[in-house]
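First, one chain by itself: the form predicted on its own, in structure tokens.
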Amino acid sequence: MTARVAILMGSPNDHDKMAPAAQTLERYGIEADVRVMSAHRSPAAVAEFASTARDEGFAAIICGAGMAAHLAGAVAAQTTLPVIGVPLSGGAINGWDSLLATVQMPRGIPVATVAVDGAMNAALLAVQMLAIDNPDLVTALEDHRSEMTPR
């Protein structure tokens, strides 16, 4: 069975700071299951989505909101699956607000939260996640890292 990874954001307007998101796990051959959620627009689609994404087949969840960023905890509140958050710039603060509302999680319910804007690393740690039990996406990220190394 072939991984998938769902990619939540709070707003159409997120689309191009999570597209690197889509396409570093497209590159790894992972599917990439792009949707737009509000925490505060659509709290019981989050809450339904989240709750049956173990049994929809996904491995990880991967949400990008900015300024109050309250979609990667709501998520995380309602799975057991690893959720990785992308604070998102923009607002008065230019993403501050949104980094510290998805790393200061509760105990008990984590939430993985890479830069601001950093949709990028999310892909690649969900990849590494899924890299645990399987030889050719190690293979793959090593290859990757040595084609970042300066010659």
Second form
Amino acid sequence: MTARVAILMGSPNDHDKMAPAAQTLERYGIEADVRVMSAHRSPAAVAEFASTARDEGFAAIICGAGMAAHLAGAVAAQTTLPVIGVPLSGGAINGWDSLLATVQMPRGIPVATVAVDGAMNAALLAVQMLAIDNPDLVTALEDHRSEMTPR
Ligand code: RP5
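Got the form predicted on its own; could you also share the form predicted in complex with 5-O-phosphono-beta-D-ribofuranose (RP5)?
The complete assembly is shown below, putting the previous chain first.
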């Protein structure tokens, strides 16, 4: 089965901030499965998805959420796949809440947290994980880095 990456977000209102993740995976030819589910509003769906994700062929799961952002942690609790958390801005304290909620995971259940609204970096981190045993992705990553180099 070809490796896939899941992109989860806590609300339909998160779509614009998470769009760079799917766009970046697309650039690398990696299939993204984008879904809205919430640690608070649909916890059973989150548990079901996360606990079966490895068997469904996912290689990594990107989770974006704002405010009391528990989505990445709730997913990480149910899978040994790598989980990448994207704290999203918005709300009364504009991302400080989601940053701390996403990054401050208890010992034993890691979430690789990127910057607030860092959806592109979340996707690049997933690509780098997939590149561990994929030389074509290594080359694509190197080409991308070289495009980003200021000239
Ligand atoms: C989080 O609460 C979502 O990820 C979203 O960023 C935030 C607000 O959600 P909405 O009230 O806009 O649906 O769970």
